[in-house]
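A single chain comes next, written as structure tokens; it is the form predicted alone.
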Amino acid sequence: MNYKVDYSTQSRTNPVFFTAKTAICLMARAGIPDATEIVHRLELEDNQPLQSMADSDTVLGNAIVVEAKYRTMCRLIEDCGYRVCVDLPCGYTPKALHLTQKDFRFVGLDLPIVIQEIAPIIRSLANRSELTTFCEVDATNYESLEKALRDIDEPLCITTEGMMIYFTENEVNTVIANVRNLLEVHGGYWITPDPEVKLQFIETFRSVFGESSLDKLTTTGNAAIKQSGGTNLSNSFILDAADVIGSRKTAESLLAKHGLKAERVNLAEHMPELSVYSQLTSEQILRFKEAMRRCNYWIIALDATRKLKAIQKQRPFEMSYTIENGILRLTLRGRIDSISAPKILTAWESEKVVNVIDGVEIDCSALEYISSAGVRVLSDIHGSCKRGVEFLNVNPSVAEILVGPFVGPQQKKSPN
């Protein structure tokens, strides 16, 4: 049976998209062109996404980081030598408007819930809307990325800004492998501030707010965790401020494992003047500019000395189920990610309205992958029925992902 996935279901499956709404509100606060109009069209004038930041200084600190990232990334894209920007995730930013005015082709990739909102807004505002393309993808799903870029026959400037910090270790490995495969097919670069994003926040807040910076950084981190659905904001791609050199080597080794190498470019040397400076004192501006000399953005390319096997295609998601004696017997095939997980949640919530369901048994014999979005949905189901969820025939790679959330996981072999 097919169920239409609504906005509410998508937002509960993928709460991390709320961080993108926070970013566009911060851009409007910083005075980035077109950001205020996008906020207006998203009906966010009350700045609700910023209300968890406690005070105006915390909002200001975040606005500084967001504008510095946005403007510096735009400059690096313009200087990279490639004319196709693949923005993953594109969020709600006006980057498409800025780049298409300079004759770049812009391909915005993001979760379905984001694309459905931002694509019509950007197209209505763009002078060169024919240069914009928006596609619904999951960054861990290579087939969705490949399909989105199928018609592009020139090198790519792939950008990820603010995404990598929210992934689990399993997911970050999958995404890096996917980017590597895209670069092998199309050529180009991957530009990202993400490995040193924590350092950029710390250096920004310390330089602007001094001794009061720690409380404001803590508030910022707590808000990000809450908006993203409880993510711990840490993996081996993200540098640890307490061990910058060691964690940098770890991140570089992770890239090398996937056949990639990174050049680090200094933020201060590429950062344009910021609109948000009008809200700072001259002393704060000087300290901030000096602090950004300790932060770098990464330009990542294929390592020609390393050849790796291409990603094997995975079967598409399929779901079937029966209900017997109060047990929902669910068969899942392929991969569960941000695109497919809402379908499971929609089916579950529709069926429990008309049936008494005490427990769920899931046949995982043909399940190949599960992302944090899928784990979140299955955890919700597990907690909302008396007997919880049991897993049948789980392969080792999926079992490793399920261990934490399901403490085991509860699994058994099929009686068949």
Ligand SMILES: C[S@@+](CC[C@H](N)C(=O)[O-])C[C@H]1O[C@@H](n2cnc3c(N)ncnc32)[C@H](O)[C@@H]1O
Contents of the next structure:
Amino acid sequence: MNYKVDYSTQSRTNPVFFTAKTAICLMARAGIPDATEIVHRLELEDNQPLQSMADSDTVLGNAIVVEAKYRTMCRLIEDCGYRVCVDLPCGYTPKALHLTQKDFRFVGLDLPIVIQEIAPIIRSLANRSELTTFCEVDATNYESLEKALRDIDEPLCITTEGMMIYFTENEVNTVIANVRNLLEVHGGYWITPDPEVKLQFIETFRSVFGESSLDKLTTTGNAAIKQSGGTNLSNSFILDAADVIGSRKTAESLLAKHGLKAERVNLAEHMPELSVYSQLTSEQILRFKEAMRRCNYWIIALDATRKLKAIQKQRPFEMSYTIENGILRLTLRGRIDSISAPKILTAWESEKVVNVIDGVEIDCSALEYISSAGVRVLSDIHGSCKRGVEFLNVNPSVAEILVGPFVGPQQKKSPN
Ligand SMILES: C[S@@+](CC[C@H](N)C(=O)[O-])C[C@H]1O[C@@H](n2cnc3c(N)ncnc32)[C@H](O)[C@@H]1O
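Alright, leaving the form predicted alone aside, put up the form predicted together with this ligand.
Below: every chain and molecule of the assembly, starting with the one above.
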């Protein structure tokens, strides 16, 4: 029952990876060095990821945000005092090329589908490929992160750009707890523009496009929702433009709950000159630079006054099943996340070809965690068989996640 997970299954389980393809196309549009070559190697010259952004100004607005984030993050990493950058998620950006030229060690972490594509491309382009490492992880899965960083005995500069907004409340808590644990083990900082990313978009579009910015922001938001498989682009870590002060307090309390504290650094003060300025008027550039004074990036560190319990080890994912009288009886153990969920989908699609399956019963007694990638796969299975999916022996924390998507998963006890 060991099926090979293919590209299509991975992409349907984790559609969010596609947002990174959009980002690299925007980087090429902005004129970031090496981005055009990466776009070429990914065979994205037709700019297909940008098709959902109706007009060229919306693409330009997005390119400005992406370049400002990329170049400012590179500068903050260079200035942070540590020599190992752990880019979680690394996407398809040329950051590894830029940093290794400056003698940094670069560890690129992302979902398997991204790493399988980007690692060979960067290795073939890098002059100092011995300074790069790429590992397949799920940010919600601590074991995968720990394994990726096991050989590093220096403090880390962990960077997170463009990921936190796609998480549910439950996932964002898990990821923050994981980062805190990495900082406890290795030392270092966590740098991210993500909490204020919505403000950065609004300020950028308003300053560059004035009156017509609202439509373009709506198109941008809709494209991000569609490309990420319907996430709602909101959780307690992401500041809300309608209540900046209140939502900032919420994000800071969330960090405090995990034993972390943030220093906010002003974007305008750290942003280098951008190549995309060649596509703007001098008035637009002035207004844009002024607007960036109202945005901040967050440098997050352990709060030495707070000691928390170490993360509990979770059992690894395991799956077994039998098929009897048209019912697939599936036992799932451990955690279902972006790494393990494609295995379930692969098994389901392979068995469906050779068996008539009317319904699925899932024994969840040893299931410890399920992320939105897992929920997506189980929802697909639910929708593609006559009697749907029935859950048995669900523990309360998993039930809480399943309840919404499955409108009250049946919590039957199994007969034995
Ligand atoms: C908008 S892209 C940003 C990528 C890159 N940092 C950039 O600036 O272009 C979002 C990235 O988050 C990654 N991602 C989403 N969920 C993840 C998870 N649970 N674990 C690791 N990476 C994840 C996606 O694969 C994708 O590469």
